[in-house]
Amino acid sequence: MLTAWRDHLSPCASTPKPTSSVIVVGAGLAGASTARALAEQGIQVTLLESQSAPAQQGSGNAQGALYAKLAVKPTQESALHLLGLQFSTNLLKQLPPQEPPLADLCGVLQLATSEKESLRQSQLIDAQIYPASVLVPVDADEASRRIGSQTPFSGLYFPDAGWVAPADYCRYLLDHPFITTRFNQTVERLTQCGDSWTVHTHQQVFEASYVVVCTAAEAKKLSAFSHLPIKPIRGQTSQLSAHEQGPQLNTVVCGDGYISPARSGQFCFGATFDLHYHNSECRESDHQININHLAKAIPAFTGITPSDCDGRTGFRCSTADYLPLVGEAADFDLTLERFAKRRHDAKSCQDTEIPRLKGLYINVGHGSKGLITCPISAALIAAMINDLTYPLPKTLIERIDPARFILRDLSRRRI
């Protein structure tokens, strides 16, 4: 059994609860979105980040696609992705113009680059679940016209989607008078002192009414979250100069990978998916994987070599069921006690309330879908803290509840 997280808490003096203050830990897309959602509601936010600048890890790519792979038969995962896509695009439509742009809702074209994907898309079209405002089927000729370059594949076109520059977008989100950013602050532990939380970094102590942890897989280093089944997945993106004689793309194209229209004279494409290699240095072999996927989707890119590419690596944070972990943290030990009967009857204790670590929240596990799940998840946490109307239905909130894996593992007699 895991060591009780309380064993790591130090005694604290009785202090009055700060008024309307929140500490957000992590300055990637989840943390920046959470900080901004709270600040927009008039909450004073202190954001702590271990790196020297925002978006240095998985959110640091030059561009990312607003990508939602919808299921033929509606699932909770696809429902979350569709709601998140619509929520994110509505936010992006409100961005102020600037150069280079932070985002462009130029559309996303999902190509059917395999027989399996072609069958899935045909079934999705036949099911007639989604209106034309969400997706439009296109043949290879129409796909080529929308791309601005030839492709041999048909696909699904998402007219109200596009791309975002995640690192610059994070910096934009954090530029708010109610947000104070503190960089080079590695959080080592959390202590609960009455109705307040104290956050201990390697050099300072911070206190607030609420804490929201948004540090991806690093969240497991904090004892309150050490039980969570989250893991880092390495991804390498490639960048290529957009020469005038080369393809000039009109829309985001997704197949086995993705590529966005050029920004600041550079194409960004990728990304690899590696569970086992954890080095952050770029590899030529990964550039070649990205090139192969790109050239298959858009043959005009045939002939590119790894030596033509720059790039970067980042580490996505994935969960066991590929849904994020969003909400108030569960008290691990008390949950084990209160739901112990689930070890013998998986359906027992259905009306039992999950014990919480009051005031401690988490927002991690967005994988490669952070651009469509981080903003709506941030809005959910802000609504929970401020007791406002939630942006998601109860069924979806339960599916992304950080307590769900404790209940699952009890039912499966793993703990």
Ligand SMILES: Cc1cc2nc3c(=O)[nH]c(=O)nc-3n(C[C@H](O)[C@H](O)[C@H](O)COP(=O)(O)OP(=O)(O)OC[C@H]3O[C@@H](n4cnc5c(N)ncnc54)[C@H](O)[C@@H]3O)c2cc1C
Contents of the next structure:
Amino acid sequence: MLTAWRDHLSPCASTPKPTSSVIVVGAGLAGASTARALAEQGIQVTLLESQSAPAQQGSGNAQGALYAKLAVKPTQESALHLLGLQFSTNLLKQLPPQEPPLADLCGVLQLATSEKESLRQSQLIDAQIYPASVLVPVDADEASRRIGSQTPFSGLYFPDAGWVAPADYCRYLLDHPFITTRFNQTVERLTQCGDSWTVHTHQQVFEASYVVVCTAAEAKKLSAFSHLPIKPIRGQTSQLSAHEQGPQLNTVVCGDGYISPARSGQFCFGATFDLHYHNSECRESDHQININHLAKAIPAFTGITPSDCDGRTGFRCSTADYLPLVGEAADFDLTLERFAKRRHDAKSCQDTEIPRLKGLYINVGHGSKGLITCPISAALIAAMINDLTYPLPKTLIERIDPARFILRDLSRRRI
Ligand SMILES: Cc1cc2nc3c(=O)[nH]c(=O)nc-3n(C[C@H](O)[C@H](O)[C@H](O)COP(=O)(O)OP(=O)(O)OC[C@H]3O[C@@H](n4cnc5c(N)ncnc54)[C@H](O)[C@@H]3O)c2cc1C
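And the form predicted in complex with this ligand, for comparison with the form predicted on its own?
Time for the whole complex; same chain goes first.
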């Protein structure tokens, strides 16, 4: 059972130790997927969220593209993205029918809108790494036929991909009898007390055996994660009414931006990238950027103006190596001590075990790819907590280990 106290009580005051409770912090795609993965395994989850509803931050867009941009040479990043895409599509295929739909695996066309991208796509096809079930090359005529509107560009067609409505999907995931949601609870501090964790919000204290932090770039505010190289990247999406006489799309189209087929009579397209501007107000100039990218890919959208668009901004959480941070937290001070030799020999301490903050997990840093990386990361954390078979190979688990940046910075003598 999960225990909640009033504030100011000593977190360690003779309380029974909970054995099978989990607190998930954050109700975006990462938190909702983690809560659901645990609940599906019979675990009672309490989800704490600072906002008054799920998916109010990065995961709040009306629609997002579900697709992987695969590298020409197989990389760990590509492997994670492909596995993540397949994992997400398998989950989405099991969704009950709903109106409006939560997702549609209607295919994704990745257009070659620049010479660089055209070359990359040719190399990818020549390399023959991926089967036709993953991607198919199409010329501009075939691309136009699949889209349902003219495009001047050739591209790659991903048949088993599509779009998801992330905000509605988060609400769906949290609707489970084993998940209790507590909104307006901003987590400010975590303390370890024996085998359990105490979670302090601005008004209450909670305790559980395991805590999973899914608060995107806000995770840095918690002392256990203050060393992580994560930062928010602002993005704006634009929404446009889909008129009967206007273009109707059959697939998601990605070029310099992306657009999905209309949902509830609205197209959602975007999105901008801004590392330095942090205001959440929508800007006309950003709508214009989205419109320019859209009209370049599908000329039937030429003539739209920013005043035709509604929009929304959100913040992606990006990491220094563009891979998410998923797994059990490292004990920062002990890791520095135990791996100190790395400052002089980057290859030393190969067999040394990373000291962990037992029971404290993190699932953040999903950048622009949360729809394909959050669900598989959530499944990994649920498997770690429940000691089940992991959905990812060891090499990939190491690549997304939240401890990796401590080891990297020691080798670079930054810490
Ligand atoms: C404009 C834009 C377009 C995008 N397009 C796509 C796309 O097409 N395809 C794709 O795959 N991905 C896309 N993404 C990325 C994707 O949306 C993210 O990767 C994903 O939403 C990340 O989810 P998250 O749960 O990690 O973060 P968030 O959704 O930001 O969730 C974090 C949650 O933690 C809560 N929180 C923060 N601090 C605290 C605290 N102290 N206590 C309690 N709660 C707290 C927040 O309120 C929030 O609800 C896009 C992102 C943006 C911004």
